[in-house]
Each structure stands twice: as C-alpha cells, then as structure tokens.
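Just the one chain here, the form predicted alone, laid out as structure tokens.
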Amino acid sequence: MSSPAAAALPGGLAQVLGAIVGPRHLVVEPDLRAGHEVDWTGRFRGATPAVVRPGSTAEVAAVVAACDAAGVAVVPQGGNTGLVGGSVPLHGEVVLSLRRLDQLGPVDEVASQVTVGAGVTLAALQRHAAAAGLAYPVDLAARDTATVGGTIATNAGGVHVLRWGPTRRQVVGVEAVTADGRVLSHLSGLTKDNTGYDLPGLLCGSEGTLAVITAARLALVPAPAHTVVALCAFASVAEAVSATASLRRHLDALDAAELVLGDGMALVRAVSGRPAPFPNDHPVYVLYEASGRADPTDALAEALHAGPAPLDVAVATDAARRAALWAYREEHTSAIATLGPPHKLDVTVPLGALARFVEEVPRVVERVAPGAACWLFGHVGDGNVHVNVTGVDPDDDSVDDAVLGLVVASGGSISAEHGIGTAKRRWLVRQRSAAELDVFRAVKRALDPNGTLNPHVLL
C-alpha cells in the first residue's frame, strides 16, 4: 500500500528541529529517508519530508513539542519491524527514530530488573541480562532489529508467551513523552504501587499514539542452566493442540510450542537448503522448547507420552542443534518474502476453534483469491496463528476481509500481538463496541488534542 509523497515542511520547522538534534540527526536527503518510508514485508510504503533521530529524552520532547505547535504530525519509529503499517509515514508524516536511545542501565540484580533506552534491541537487551545471570523473556525472530519502544508500543508477544507472558506483563515502569512535549518519568520499578493510574499499562499496546516512549524499567527472570528442544511431527493440527494441552498440565516448565505446517516446512527447506528434520514428512510440527535449573529433558520426554505420540521426534540439548531445529520456525518469515509481499494477519483463535480455523483459512482464501497461498504458522499454546497470504495485491484487501471475518466468527482477535497499525484499523468495529472505542477517542484527545502522534493509526 502506497501513498502520495510527502509535503515539505512548514517554513522554519526544519531549522528547530536540527538545531534540536544537530543537523547531522535531520535526515531530509531521498535516499537516506527510503528505509523508513517502508515498513519490513514491503506492503506498506509512504513518504516523509524528515527523519528527526534524537539522543534524549529532552530531544524527542523538544522535536514533539515543536512539530505538535507546528500542526505537523509525527510517526514514531523503533526497529521498523512491524507488520501492519504502524511505523511508516503513510499519509506524510515526519518520522522520529528513536534508535539512538540506546542507553542500557546497569543490572539490577536485587530486584531483578533493568532501565534501558527506547532504541536498545532485544538482542541487545537479552545479552545484557545474560551478562548479569539473568534473561529479558520476551522473545522473537526479529531481536536482532526489533526495539524495546517499539515492542512495549505494540505490546509484542514472541515465542516465550506461554510462559512469561507478553511484553506488558515485563514492563514495571516507563518514561514517555506527551504530544506537547511533557514528560512522563514513572521507573521506580517498585512491585507495589497503588498511587493512581497504570500509565505503563496504558502506554503498552497503544502504538505510539498516546505518548512516545523513551526508556523503560523491565523485569528480568532468572537465566536457565539447562534447554531443551524437541521437534515433533504429528498427523493432524487437532492432534498437535491435544498433545501441547496435554503437555502444559504436565509440565510447568514449558517456554515455547511453535506451529508449522509441512509446506511451510517445504518452502524453508527449499529457500535455506536445510535437510529435512526426519526421513519421512509429515503434514504438522510442533516445536517445543522446555528450561529450568534443572535438566528438564527427562521431564519433557515423560510429558510427551502423557497425549498423542508424535510420529516422529529430534531432541536437541546442545546451543547448535537447539538452533538448527528452531531455524525450521523462525525462518519462516524470511522465506514466504521471497514470495513477494504477503498480506500478513496475525490473529488468535480459542484453543478448541484453533485446528478447525487452520483447516478453513485456505478454502476462505481461495473464494476470494483463486491461486493465492496460505502460509500459516505460530504459537499453538496461545492459539495465536500467523496467516501470510502471497500471490495477491498488496492493495488487495478481500483477503483481509474474508479471513478476519472468520476470525471474529471463530470467536477470536483480529490481532494477537502486532497491534492494529493503519492495516487492521477499519475492521476494529469488528472486534470493538462503539463504546469502547469512544473511551479510546476520550484517552487520545486527553493526551493528545491535536491528533500529533500517529493520528492515522488505531483509531
């Protein structure tokens, strides 16, 4: 989805805001720009007049501040990772990277938590915590490139929600700044503390539409001395969610169980070259990860034959192997982009409608897109399922109808752990009543009068 180019900025506008950041951090050359007009899967293309890269907390609320006086409305930007057009200037925006808010605060290994920059990757983050004893739980393919603002904004989810929960749940304090420039510094970290409203909790998810984050205060777990993986083949998707059930009442220490269906299986071997994790194929995997002080492989092996049997199953306890097979998972991304541009619905089902929902989503597709192909994939603990449709028109939403409608006839959510960005923002009637989204419109003209931060977006 494209939009028309952007328009120039107000007369001397560009000339505060580089003399806020300097004029190096005011990015205006056409070149420069491109990779922050686009979002990650290449459906989603805009155009700014600018990108402001500030280093403080005391820049980006001096750039807010005066983009807000000026009428000029700003896109907040991380990693650029999202899905669902939320990060991109669509309709002209001035872009604010955060990426060099970066500042990663010394362990706290008493309480078990840390302060870090907005722009700190999770990558980054987790190798700062290992270095302590320690483990940040959030999880997920793109922690090379991912931020911590961007994923506190969406409210990211990951592979480890199964047992930590999602980013909201890590998040015990915040530092953000409002529309016109104030800011709002709340990074006690204290676990008890009842005075007044959760601005965390409300700050998380809301996809920079209420205040830009600038750092955080996360919580950390301890670091486990032992990891197990297990890849597993199974028959069906009903017989995969019947064993993962299965296996959560009978182990607690389950971090992960990852969906993946043989042709997604197919196509990664095909656009990586690795070999095939059994002699035979099968039409389902699941990959299951388990951790703990200690070794908890015995635990998952005794866990397995408490439901379905597998077909068939590859262990892994050493870092290498352990990478090999979650590879199977993880680069199921980057091979369905060799496709071309995917519609991508991240979505969640029940748990009991979630093996008929994989069934139905390629029929539903195929009515509206004959010759389209279905790539499903995600975290069947959660009943989280990630559907990447190619060969159809980025413009195209007939696809996107037709499968969250089923969605919402499943008795689901039109979005598990993305947000809804500018993709999803026309079928959140869907999923929310008109009162509700009132409250939504109330909370952003109280913090946000002038529609400055990513006005498009959400709502």
Ligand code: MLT
Contents of the next structure:
Amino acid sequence: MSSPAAAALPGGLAQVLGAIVGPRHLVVEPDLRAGHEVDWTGRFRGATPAVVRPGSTAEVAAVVAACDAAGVAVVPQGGNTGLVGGSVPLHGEVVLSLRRLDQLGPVDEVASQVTVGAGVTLAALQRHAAAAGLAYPVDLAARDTATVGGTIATNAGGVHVLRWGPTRRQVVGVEAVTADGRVLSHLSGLTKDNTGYDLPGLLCGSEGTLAVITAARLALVPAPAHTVVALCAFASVAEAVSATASLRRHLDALDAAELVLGDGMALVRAVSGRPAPFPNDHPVYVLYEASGRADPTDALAEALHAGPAPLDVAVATDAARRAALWAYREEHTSAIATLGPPHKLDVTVPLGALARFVEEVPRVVERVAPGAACWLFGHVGDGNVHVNVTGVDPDDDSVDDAVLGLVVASGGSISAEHGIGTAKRRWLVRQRSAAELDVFRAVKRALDPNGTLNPHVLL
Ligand code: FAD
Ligand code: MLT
Ligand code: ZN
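The form predicted alone done, now the form predicted together with D-malate:
Below is the whole assembly, all chains and molecules, this chain first.
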C-alpha cells in the first residue's frame, strides 16, 4: 500500500528541529530516509519530509512539542519491525526515530529489574540481563532490531507468552512524552504502588498514539540453568492442540509451544537449505521448549507420554542443536517474505476452536482469492495463529476481510500480538463495542488533543 509523497516541513520547523537534535540527526536526504519509509514486509510504503533522531528524553520532548505546535503529525519508530503498518509515514508524517535512546541502566539484582532506554534492542537487553544471571523473557525472531519502546507500544508477545506473559506483564515503570512535550516519569518499579491510574499498562499496546515511550523499568526473571527443545510431529492440528494442553497440565517448566505445518516446514527448508528434521514428512509439528534450574528433559519426556503420542520426536539440549530446531519455526517470517509482500493476519481463537479454524482458513481464502497461498504457523499454546496469505495484491483486502470475519465468528481476536496499526483499523469496530471505542477516543483526546501522534493508527 503506497501513499503520495510527503509535503515539505512548514517554514521554520526544519531549523527548529535541527537546532534541537543537531543537524546530523535531522535526516532529510532521500536515500537515508528510505529505510524508514517502508515497513519490514514491504506492504506499507509512505514518504516523510524528515526523520528526526533525538538523543535524550529532553530532545524527544522538544521535538514532539515543536511538531504539535506546528500542526505536523509524527510517527514514532523503533526498529521498524512492526507488522501492521503502524511504524511508517503513510500520510507524510515526520518520523521520530527513538533508536538513539539506547542506554542500558545497571541491573538491580535485588529487585530483578532494570531501567533501559526505548531504543535498546531486545537482543542487547537479553545480553545485558544474562550478564547478571537474569533473563528478559520477551523473545521474538526480530530480537536484533525490535526495540524496547516498540515492543511496549505493541505489547509484543513472542515465543514465551505461555510462561511469562506478554510485554505488558514485564513493564513495571515507564517514562514517556505526551504530544505537548510533558514528560511522565514513573520508573521506581515498586511492586506495590496503588497511587492512581496504571500508565505503563495504558501505554502498553497504545501503538504510538498516546505518548512517546523514552525509557522503561522492566522485570527480569531467573536465567535458566538448563533448557531443552523437542520438535514433535503429529498427525493433525487437533492432536497437536491436545498434546499441548496435556503438556501444560503436566509440566511446570514449559516456555514455548510453537506450531509449524507441513507446507511451512517445506518452504523454510527450500529457502534455507536446511535438512529435514525426520526421515518422513508430517502434516503438523510443535516445537516445545522447557527450562529451569533443574534439567527438565526427563520431565518433558514423561509429560509427552501423558498426551497423544507424537509420530516423531527430535530432542536438543545443547545451544547449537536447540537453535537448529528453533530455526524451522523462526525462519517462517523471512521464508514467506521471499514470496512477495504477504497479507499478515495475526489472530487468536479459543483453543477449542483452533483445529477447525486452521482447516477452515484455506477454504475461506480460496473462495475470495483463488490461487492465493496460505501459510499458517504460530504460538499454539496461547491459541495465536499467524495467517499469512501470499499472491494477493497489497491493496486488495478482501482476503483480510474474509479471514478476520472467520476469526470474529470463531470467538477470537483480530490481533493477538502485532496490534491494529493501519492494517486492521477498519475491522476494529467488529471487535470492540461503540462504548469501548468512545472511551478509546476520549483517552486519545486527553493525551493528544491535536492528533499529533500516529493519527492514522488504531482509531
Ligand atoms: P516499530 O516497528 O518501530 O513500531 C511498532 C509500533 O510501535 C508503531 O506503531 C510505532 O509507532 C510504535 N512505537 C515504536 N517505538 C515507540 C516508542 N518508543 N514510543 C511510542 N511508540 C512507539 N511481534 C510479536 O508480538 N511476536 C512475535 O513473535 C514477533 N515476531 C516477529 C518476527 C519478525 C521476523 C518480525 C519482522 C517481526 C516480529 N514481530 C513479532 C513484530 C515486531 O517485531 C514487534 O511488534 C515489535 O514489538 C516491534 O518493535 P519495533 O521496535 O520494531 O517497533
Ligand atoms: C512470529 O511469531 O514469528 C511473528 O509474530 C512474526 C510473524 O507473524 O511473521
Ligand atoms: Zn508471533
């Protein structure tokens, strides 16, 4: 989906912004702006008059206030790995890149917490926590690029939600800038603090529409001494769901349960050249990960016996073999991207409806887009399926309409973890009541009365 070229900045604003961040960090050259104007999938492409790269919270506040006063809309951007078209300037907005806010505060080992800048990547945060014997449990394949600010703004899920919850569960304090340049800072991280509205909770999942996140206080968890990964093959999605439910009942240490289908496995192998995990192909695979202070390998094997028996199992305990098994699952996003910009529909359905939903989706897609290809994978432990459709024009959203209609009819959610962005805005009314949307708009007006922050996202 592309949009017209961006207008130039109104008179004087470029000088004001350049004076705030320094001329080097006001990026106006077309080739340097280019990577900030298109999303990771290539489906959403816009144009901006400038990318502004502040280096401190005070600079963020001054930039946002100047844009607000000049009536210029702003798109906050972290790693630009978002998958719903919310991080790019589709309507000529200024791009506010937060990547320079990459300070890593000292790990507070007493509280198991850390304060970091919004531009810190997940991978840098994970390494920082590991050096103190702790772990940041939010993890996803874009870890080297996705930032703390972006993961908070989207309330990112990832592969460990089953055990540790989404980003919202880890955020115990936040510093953020409102559209008029006020700084809200509440970073004490107190476990008990009943002093009014929960601003971190409100900003988690707000997709850059309410305030610009500049720093966060995050809860850390113990780093596991042992981790085991098992790739299990099943005859059907129904068996995979039932085996996963059984494992959740029998195993305390289950971190991840990730669904892969036979055609996705074949695509990943074709793109990457990886060998087959088993002598025979299977229709369905689930990758399980368990970890803990004690080695969970035997407990995982025993727990697997309690449910439907897998057709094949590959187990890995050392880091290299674990990574090799994870690659079959994590490389889905990049393998699908080789087929052209996909329509990405990140949805949840109740676990009891999941197997039927997975069967139904290709039929629904075939009806509205004959010949299109469907790629399904996801986080089976929390009912989150990633429906990817390739071979459909980026602007043709009949496929999105059909699949999201099926999701709503199945009692699910049109966004499990990627957010609404611009991609799913038109379907939000099917998911949220008029009363809820009124309250959403009132909150937006209270924090951003001029509609400066991501005005085309979410609402
Ligand atoms: P961006 O893409 O830059 O921005 C995302 C949204 O947040 C935009 O609306 C933007 O305006 C807003 N925003 C960014 N920074 C700020 C800030 N500091 N203050 C206010 N608003 C801000 N997501 C999952 O949930 N689970 C996954 O498993 C997962 N896996 C992925 C794998 C791959 C290969 C890729 C490419 C993406 C994946 N994603 C996943 C999606 C994406 O990585 C996450 O949504 C991530 O949280 C985005 O972080 P970012 O820094 O790239 O944000
Ligand atoms: C994943 O789980 O791999 C992601 O959410 C990315 C995607 O949906 O492609
Ligand atoms: Zn996901």
